[in-house]
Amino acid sequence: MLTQKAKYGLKALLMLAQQEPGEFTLVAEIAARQKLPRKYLELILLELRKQGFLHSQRGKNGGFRLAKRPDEITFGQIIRVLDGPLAPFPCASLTGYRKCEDCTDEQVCAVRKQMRRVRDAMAAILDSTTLADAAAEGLAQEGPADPVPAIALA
């Protein structure tokens, strides 16, 4: 399961992806609009800045903005930075591999093989889904601002 940290990071970055390019947004505004705890969000955003996903600026017109275009940032990248490897078990991970202490032969371990399949499927989706993709999908699901009235069929 993903942590709240990853969920909050994704929500914040999705919001920033929908801002005008180059526009800075205050942490307080992100937190208020996304209904996230401000102090915790600030720590998450600082970590994402340190990893090169965000730029920050102090002062009156300061805040955070994306350091890359939304179509260059994937969900997989963000989750790995905030939560670590995608695999459910360390022995199934590509980036955080660790042999299981109770495993006698990894080559024939059915659990490891299935968890590798799970990891590969997750990675395929998360590594091919960009902030731009998700932002566009979210906007499409919100629908038009003024809904078209339903026509009664008589």
Second form
Number of protein chains: 2
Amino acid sequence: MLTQKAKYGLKALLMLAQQEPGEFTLVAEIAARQKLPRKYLELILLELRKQGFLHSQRGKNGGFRLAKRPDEITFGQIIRVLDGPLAPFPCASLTGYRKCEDCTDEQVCAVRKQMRRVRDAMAAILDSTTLADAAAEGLAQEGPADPVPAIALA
Amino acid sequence: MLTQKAKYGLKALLMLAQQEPGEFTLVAEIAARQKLPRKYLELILLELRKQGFLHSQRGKNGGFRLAKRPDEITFGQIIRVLDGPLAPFPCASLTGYRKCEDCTDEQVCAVRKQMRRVRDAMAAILDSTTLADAAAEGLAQEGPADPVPAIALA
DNA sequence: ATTTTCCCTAGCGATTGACTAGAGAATACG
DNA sequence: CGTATTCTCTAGTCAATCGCTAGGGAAAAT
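We have the form predicted on its own; now please give the form predicted in complex with the DNA.
All chains and molecules follow, beginning with the one already shown.
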């Protein structure tokens, strides 16, 4: 499970991805339009700015805008910044690896092996889905073709 | 991220899946062999028993054993019982659906759409991987053939 | 009856999640 | 210049959850 923080961040960025490029949007407006708590959203956007996803400007006509093109920002990047590693367990993570205290032989741990597969599946989707992709798919009424070819078997 | 609880549960069940069918194993022995906190593990096994995964017996020669065959118990089932829904957000869950407070139009929510895809990918793996599968794969030195054919693209 | 083992309820300390408050600094504008 | 606007930053709060531990109760075997 991801946190509200990640959800709010994703929603905000996705909204900004649909603004005119270069145009600034107020935190207050994002919060209002997306029904998110304003002060909390401020913190989140600040964090995203520090990580290079957003550019901001103060004072009148200020606000936030994307610091990159929407097709350069992936869901995976955003989630990792706001919520940490994707993997179900730290021992199965690439970006946030940490070994289990209880694991005697990690090379053989069957649980870890399966969780690595889960991580890979999640990363395959989230690291290849950009804000642009999601925005486009959101607009399509009923997407017939799937950009990422199914999820393999069942 | 999953909790320790789910990890402990998976490890314990996986160990029981490798015992002689019908044979009881003590909580104390599982805890020792897997290096898990004994009292906490008790709670977890109790929960798994109440959910029908384990059979237990008290007194001398007692202990726990699987209540089903290892190929009838999936990772998905276990995780859902111990940690709740797989989906990144409740609004993207099938088994534990709950709508977002902030979502105005759920049918169009692009975040939800992507998270649904992630959920599906996770479920495809976890609901098709049984204790028997994991135990078998664990024994293989270096599995050349993947039971679930890759994770689709990159 | 006694030992073994699971069964069950309680509780607890630390962390984290999900925020809110409020002052400070930059920017625009009249 | 001054004032309104808007982001920036640090704190703090409150409740829930995680990750356990404690300890007695009940069933089974001997």
